[in-house]
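Below, in structure tokens: the form predicted on its own, a single chain.
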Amino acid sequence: MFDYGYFRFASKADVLDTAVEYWNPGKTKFWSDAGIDLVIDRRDGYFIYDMSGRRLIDLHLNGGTFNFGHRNAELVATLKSALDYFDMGNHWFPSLARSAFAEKLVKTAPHMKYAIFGTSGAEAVEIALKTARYATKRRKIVSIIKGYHGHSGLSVATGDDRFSKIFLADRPEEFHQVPFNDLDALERALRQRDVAAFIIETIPATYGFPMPNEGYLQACQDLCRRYGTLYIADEVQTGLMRTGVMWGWQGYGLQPDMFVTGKGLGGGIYPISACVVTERCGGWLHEDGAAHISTAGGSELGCVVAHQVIDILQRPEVVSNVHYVSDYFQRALAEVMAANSDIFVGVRQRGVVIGLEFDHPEGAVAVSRALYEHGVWAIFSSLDKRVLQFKPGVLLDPDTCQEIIDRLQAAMPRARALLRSSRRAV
């Protein structure tokens, strides 16, 4: 029996036969599909444990909100304190934890002027679109093609019809779509100057981060001012240090109109996100500061925890140890692609996003249920399955990076005979 006090389990069979009947059959059959038996129990640091026991090192990190790794028990001790004096609050008035926040992170970015929150990335995303409407009249939006935004009304409508269609939200007549690293196609796109803003991600995470051309992002950013379109840089995945700066954008050279965070923004602990806006953009907080309500939104407890999480990334030594991470991995991935450049052909990285790309269709799904099998969680690219999404967190000491490697390198025979038994089932 699997007690947790509030409720309990016989067995992971039992959890399992739950979620599929009463939370997501879909979801739940896909990872029983493919030999991924994996129920979340204990966690700590980078270690998750499944309800067997059995101990895994995260390399998915849920797309970055595990940045710190799982219930770091600095965060941990903020809200616990944060509990005495604070709950949600109320989004109606002004507010001693979501005033020190906004900023605190909006100094992140001298350039801008406000933080809106919300309480996820996609809402972060209908802020920035909703503001972009706002601040230039019109109402065309532009994403690029395999692009990713978030599951709601208008940030599902920026990205792949994968997760548009199957709600009848694809391709409104406002929404248009250019492929990545293509200036001409955008230029086309933006030249009748009827477009309100071009969203992107910095680095494009659920497309398997594919590194834009040198000079693309700049090049991106001079054609939406040519043209009266405001640029949104998504950092949901790419912000919070995890390029080796506090935001991806500023590795490039960039100054967006706006940017979305959310994420690893709350820690893995309270869940909050934030759009940053210029003090053009945020001209609708003047006119009607209800414009946008959102109840959870900026949550007291959340900006206390967001907060912390800004101090720890500002740390001389919590920059330091990203850069380390990201210069081992590179080193010891070309290690292991040059022991393995049969199967293993490409590292895509800045930072540490990282992704490695397989010489086969879905050769990231192999590599996934192998590493799977060897005690490392890596998930694949939704949207190019060839790419794994390889995610260290910024934390993470020497001898972890080690482990990682060495079950890597220990998991590939087992990748190359899944790859040889797909190839002959096709």
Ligand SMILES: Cc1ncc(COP(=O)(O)O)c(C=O)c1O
Contents of the next structure:
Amino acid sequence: MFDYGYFRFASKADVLDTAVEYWNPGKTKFWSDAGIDLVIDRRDGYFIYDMSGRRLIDLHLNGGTFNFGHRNAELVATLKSALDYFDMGNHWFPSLARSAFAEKLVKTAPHMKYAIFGTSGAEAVEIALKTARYATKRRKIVSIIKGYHGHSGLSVATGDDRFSKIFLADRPEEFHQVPFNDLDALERALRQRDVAAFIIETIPATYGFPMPNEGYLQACQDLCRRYGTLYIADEVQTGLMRTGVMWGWQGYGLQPDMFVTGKGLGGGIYPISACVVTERCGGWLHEDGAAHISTAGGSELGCVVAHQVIDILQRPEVVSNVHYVSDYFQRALAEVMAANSDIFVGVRQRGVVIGLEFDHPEGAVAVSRALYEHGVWAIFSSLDKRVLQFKPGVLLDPDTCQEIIDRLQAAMPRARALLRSSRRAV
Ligand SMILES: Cc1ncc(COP(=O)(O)O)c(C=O)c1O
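Here we have the form predicted on its own; I need the corresponding form predicted in complex with this ligand.
All chains and molecules follow, beginning with the one already shown.
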């Protein structure tokens, strides 16, 4: 019997059956069929524990949500103490926590003016796209083929057909997509001067972290300026020091008109997201400040936690740890790749944003499973299954870095065997 006080289950199978019956049959079965029978129970730092008690190192971090690990002690203490005073707050009124956090966030990007809060990455993207339409009085939006910006109405229309068409939420007349790293295609899309915004992840995560070509992002921003289109940087996965600087766009010398952040902003314990905008983009906040309303967006508890998240990320020892972890994996992954070059063919890396490329269309699915069997949880890229998302946390210690590499090395023969059997099946 698994008795949690609030609820109890007879076994792991009982949880899975309940999930199939009342929660999400498709998702639950997808993982069972993939040989990943994970039900996350206890969680602590960069470790998660399956209900069976088996420990896994978390290299998925849910896209950086657990950038600081699970239940980070400092953030848990911050949230607990905030609960003695604050609650969600009332979005209608100016507030202590919201004002303080807005100032802190905007000051991380000196050319910006306002922070507009939401609860999820998708909501922050929604705010950015609406803001662009307000500021330009144009309707069209351009994004990248295989980009990913969330699943709400406007955000899902920027993404892959798989997620929009099922809900009849694709909008081909207003939303246009161009290939990543293709400047000519972007120019063709913008030159009618009728595009409100170009939105792009600084390094597209769900597409497997392909790296922007030298000068590509800067040239995109230049094209946007030339044709009166606003440049929106989606920093939901590349922000919060994961590329080695606070915001990924800073490392490329950009000055986006807006950027969006979420996931790890709430430290993995209280959901919050933000769209940060320039003075020009913030015009609607003067005309009608209630034009975007979100009851839980920028909740005061979230603001207190996120304020602390930014504070932690600004500490010199944290900044130097990100560089340590990034350099460590750069060296160690090159060695693992050299030893397994028959299947492991590339490393894409900027800071702790890392993708491992395998020489098979579903290579990362097999490696993800092999790693799972060897005590590491890392996920394949949904929109390019050759690439494993390898996402170390910014506070990882040297011993855990070494353990990850040892386990990766140990998992390679099993990955090779899985790939051979899937090649035979093809
Ligand atoms: C780059 C990017 N943008 C936006 C989102 C949407 O965030 P959320 O799931 O919080 O709505 C995600 C989520 O994975 C993401 O990876």
